[in-house]
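Starting off, we have a lone chain in the form predicted alone, written out as structure tokens.
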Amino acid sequence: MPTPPDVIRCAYAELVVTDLAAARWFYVDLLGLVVTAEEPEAIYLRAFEEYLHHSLVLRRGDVAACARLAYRVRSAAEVDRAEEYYRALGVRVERVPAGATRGIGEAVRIEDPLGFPVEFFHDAEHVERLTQRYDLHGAGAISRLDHFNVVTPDVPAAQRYYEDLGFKVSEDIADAEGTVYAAWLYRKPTVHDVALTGGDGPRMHHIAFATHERSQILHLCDHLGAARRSEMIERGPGRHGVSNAFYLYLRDPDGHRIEIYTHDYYTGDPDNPVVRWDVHDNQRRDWWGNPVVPSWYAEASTVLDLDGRPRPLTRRTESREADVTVGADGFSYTRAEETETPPRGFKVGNQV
């Protein structure tokens, strides 16, 4: 195989939304993302610390879906390398000219071995970085895009694909029999640029944006409460066990899941250790032991092929995390040294 492209980080996502005005309210008026450009059929958004043209594209369409996940590579020559690598891999590859996506230079688009529409680019239009424009920041200011989370039926196979691409594993969830339920992989020196969640796929589980402070996440909750749109809060706020990050999961008007995320940790040293979690550890998904709502495991966004058609799903054949942690985690353990954690009837999941 040729040398894989040198990926820097996750860079942008393109979502298809059915109501552009409703999506604009959610992403701009509520979350506070910055509008870089606006067209009748699309909006290009970025966060306050970002200087590339956009990190999120909202494009109007008839069916809500994820149209593209994009990674930035280190140089223009790496775009050529991406084309060579994926043609040798035997997947569908398209070379697109600069401007095929507004603000983005020449790029290579593929349908990756996992079934996802992925783009690799280097050149992009630079815009004003608004890091110190505090007059524009709201109380819930979002700093940058942080990661993608994708649903795939075979997590170890997906992990091998990403490791071949130069990604490293930071954390995973498995059981004593060796079944892997999820894995987190990175190129930039944080916990992840992409997470792999075991399930029927390919589907997009969520896109995550980072803030600097927990208080900014709490403000977004208050904002939704004041707007009487608290039903858009799916899960959290809370703290993950995996990644240690403070989190909030929201669902946009089309049901796309968006995570707001802060306070994970540095992974840039070459010997960064892998953290392994037991699937029965109640604190893996929420450090405080709060149960995971069933929709978080079951629901995810459709992904499109390069022609804009929904990708068919492949079913997961191994056991599923939601099935082995009965009652949304409540019948697992909190302290591994105890054969049975004393029941707490007030904890959802301990009730039958």
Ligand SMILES: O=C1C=CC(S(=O)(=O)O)=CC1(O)O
Second form
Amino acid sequence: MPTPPDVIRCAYAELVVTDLAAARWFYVDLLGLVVTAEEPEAIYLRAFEEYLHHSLVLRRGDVAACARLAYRVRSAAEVDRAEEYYRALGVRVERVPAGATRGIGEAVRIEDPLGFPVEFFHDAEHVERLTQRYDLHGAGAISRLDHFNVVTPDVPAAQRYYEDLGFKVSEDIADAEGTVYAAWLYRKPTVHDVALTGGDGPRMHHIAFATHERSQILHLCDHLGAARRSEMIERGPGRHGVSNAFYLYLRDPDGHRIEIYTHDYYTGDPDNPVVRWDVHDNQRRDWWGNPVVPSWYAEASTVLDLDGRPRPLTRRTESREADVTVGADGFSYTRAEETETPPRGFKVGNQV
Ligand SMILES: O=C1C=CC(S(=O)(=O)O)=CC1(O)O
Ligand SMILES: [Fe+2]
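Following the display of the form predicted alone, present the structure of the form predicted in complex with the named molecule.
Up next: the whole complex, starting with the chain shown before.
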């Protein structure tokens, strides 16, 4: 089997949106992403610390979907290696010329073994890096793309696929019987470039952007309130157990889920310890205070194949996380080693 390509990090996503103007308001006017280029049918966006042409493409289409998840590889030679690796893997592979996506060089596009439309590229147009253009940053300034979260029925199989690609697991959620409900894997030295969420898939659960400070996330919430669009907040703001990140989940005008995320941790040493959470530990997804709303477990974006057709779903056959926990995460005390009598049990309050 050929050597896998040397992936540096998650690099851009292409989302199909049904109303480009409405999406532009959400991603530019609200989130403050920078427009690198704009066409009648597409907008190319980047965050303030990014100097590649874009980290998000919004393309107008009739059905909202995720059209591509792209990883940057370390050199042009690694694009060749990607082609060789995936042709040997026997999945659908297409080599596209520079400019197939505006601002991106020659690339390899695949339908990966999990059913996702994935691209590997190296060359990309450099544009102004706005790291210190504080005159342009809003109070909710987003610094960079951080990760993809994908829904897939068989998490261990997906984990093996990504480990074969050189990713390492930072954290996961499992139960005493060995069922794995979710896993987080990285190439860049943070908690993840990709998260695997157990469920019917392939579906795109969310795309996450990072800010430097929690206050920037809170400003985005206040901005949504001022715009009288606070219903776009799906979950949070809060503190994750997994990753330790402070987070906010929004739903864009088409329902695509976008996470704004800060404060995870460095994972760059070779002996970085894996953190395993018990699925019954109700602080795993929320370290305090917020129940995980049902839509967060249930809903995700359709993904397209390389011809732009929606991918059919494969049902998850193992138990589902929302079925095995009360779901009131970060809001209750349920641990296997409950020692108090009577056990503290659940706090009074809303529980799903
Ligand atoms: O980025 C993430 C980090 C942690 C979590 S979780 O809800 O804490 O499991 C979800 C997430 O995958 O979006
Ligand atoms: Fe996330």
